[in-house]
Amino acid sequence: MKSCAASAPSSTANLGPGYDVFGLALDALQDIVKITKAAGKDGRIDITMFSDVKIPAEAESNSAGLVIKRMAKEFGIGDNLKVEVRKGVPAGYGMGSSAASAAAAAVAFNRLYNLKIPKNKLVEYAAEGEIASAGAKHYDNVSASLLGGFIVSSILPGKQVPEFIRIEPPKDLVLVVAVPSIPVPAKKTEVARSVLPKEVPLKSVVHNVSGASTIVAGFALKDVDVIARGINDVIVEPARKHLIPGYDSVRSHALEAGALAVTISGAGPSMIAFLKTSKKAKKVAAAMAAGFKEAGVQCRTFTCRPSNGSRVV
C-alpha cells in the first residue's frame, strides 16, 4: 500500500515581546507522522498514536487527524487512511507539541498525493491542528516548524490568512530550553491566554514593538547580541511567570551562568535561553535546572539550534 511520512520539529513562539507572531524552529525534538493509503473509500481516518503520555487518536480530536480530514475534505480524497503519529515533541510544554504534529501530516498528506501546495499554503492547513490543542488556529508554531528557521507572521489588514515572512537565523545562535516536570492542563494554551490582561498601558506596547522590532532586526542581520536586547516582554510574561515554579530562579541563573537573554517557551511551562555559540551552553542547562530545583521542580533540559524545518522521511 502507498505512503508517506514526514517529520517535523519542535519550535517557540513568542520570542519575549513577539505574541502570536514570531516563531523559531528548534532541532531539540520532532514528531514524524507516517500516512497509509488502506483498503476502501469511506474516507475512514484511522490514527495510532505512538506517544509517552495519553493523547487523543480520534481524527476530530487529534492535531494531525484534523489537518488531515481537512485536506481531504479541499481535495475530495476519500479513500480509508492509516496514520501513525510517533511524538517526540513533549505535549503541553510550550515547545510546539501540537504544530509539529500538525505540520508533519501537512508536508506527508502534501506528497502522498502530490499536491504539490506551496508551503506556505500548507502553513494554513497546518494551523488547522492547533484547534485540538487551543481551541482555535494560531500560526507562530506552525509556520515555524514547517518552514524552519525564524518565522514572523504578518497580520495584514483584510486578511485572515497571515503572511509568512521566513529569516535565515545566525549560525552561532545556540539555545537551550529547561522542561519542567509539572503536570499541565489538557487545555494549557487556553489557560496561559486566560490570564492575560484585557487592556494595557501604552508604554508597555511602546516597549514591546521596540524590542520585537530590534529581534527582527538581530535576525536580519543575523547578529545574536541584537537578538537578545529585544527578548524582554512587559505584557504578557509578567502575567504567565506565577504559573511556571521556580521561573526568577531559573531566568536569574540562567543570566548568570552567561545567557544573553532568557523567556517563556511559548505558553509554557518552558523556559528558553539565547546563547552565542555553545561555549557555555553546560552551564546555562546546569544552572537552569538548578533554578528549577529551588523550587522542587525536576527539568530536562535540550542545548539545540535552530531547525530547518519539516521534511519527507
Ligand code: HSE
Given for the second form:
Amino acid sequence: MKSCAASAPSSTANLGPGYDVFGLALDALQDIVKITKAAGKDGRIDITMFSDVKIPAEAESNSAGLVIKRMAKEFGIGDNLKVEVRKGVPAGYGMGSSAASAAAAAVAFNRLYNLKIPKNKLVEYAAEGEIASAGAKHYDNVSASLLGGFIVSSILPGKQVPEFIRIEPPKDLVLVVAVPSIPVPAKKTEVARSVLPKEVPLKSVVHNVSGASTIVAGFALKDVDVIARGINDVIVEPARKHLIPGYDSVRSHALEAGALAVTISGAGPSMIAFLKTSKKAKKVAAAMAAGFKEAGVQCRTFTCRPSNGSRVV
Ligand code: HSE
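After the form predicted alone, can we look at the form predicted in complex with L-homoserine (HSE)?
Every component of the complex follows; first up is the chain already shown.
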C-alpha cells in the first residue's frame, strides 16, 4: 500500500462537570488525513494543509505531524512521507479540531504500515498531537474522535495514561453546537486553562462529582434526560464564561427554546446544547444565534448526533 487516508469527527469535551475526562464524538464535521509514502528514506514529513485558516505545516507544530513523527520513530519507519490534511473542523473553537487531525493521522498511519495497533493504544499516539495546540496532552477530545461515542478517560492511580471506557450514546441524543465568529488566540486552550482556579472548595467538588456521575449514569441508561440533568458545572464554566461574549444569553435562550442542557463545548468558545430528538433543534439553534447576536457576535450552528469515530476512507 502506497497511501492511506482516514477521517475523524469533531468532538466535544467536558460536557460540563467532566473536565478533561469526558468526550463525545460529534458527526457535525470531520478532518481527513492522507499519508503517502514518497521516494527516499530520510524520515521527512511534508505536510500540505487544506484549511480556511492558517495552521502551521511543520511536523513539530502540527497535530497530525507530531503523531506521525512519534509513530514513525517508535516503529523504526524512516520513509519520507507526504501528508495531506483536509480540515473540516474549525481550529480553536472547542470542537476538537487538533484532536480530529491527530486521530485521523494515527488511524491512517496504523493502516498504511499494517501495524495492527489496538484502538485504545492508538489514542495514546493520537494524544501526542494535542501538544501542538494545547501545549499538553489531553485525552478527552482525541479519545472520542478516535473511538467514537461517549468516552470516559479513566485515570488510574500510578498510571500515566488513562483507560478509555466507551459507552454507546442513546439513539435519541441530538446536539446543537453554536460556533461564534470571534477571533481566538493561537494557543486558545492554554489561555482557557490559565483562567481556572488552582484550588476549589470541597462543596464544589461534591457538586461536580454528582453531576459527572449523573452524566455517566445517563449514558449507561441511554436516557437523555438523565444525561442533561448532570450537565451543570460550578468549577470550570464560571471561570471561563467571561471569555465567551453572549454566554449567558446563549444559555438562557437555548434553555427557553427547549434545550435540556447547555454548556461550553470543551475549552470554548463554542456552546453546545443537548436535546432529545431533533424536533426542537431548529428553534434551539436560532435561539443560540440570537443569544450571540445580543453580544454583537455572529455564529454558525450545527445540529448533529454522536459519531462512531475515526475510520479508514
Ligand atoms: N478539557 C480541555 C479543557 C478541552 O477544557 O481545557 C481540551 O481537551
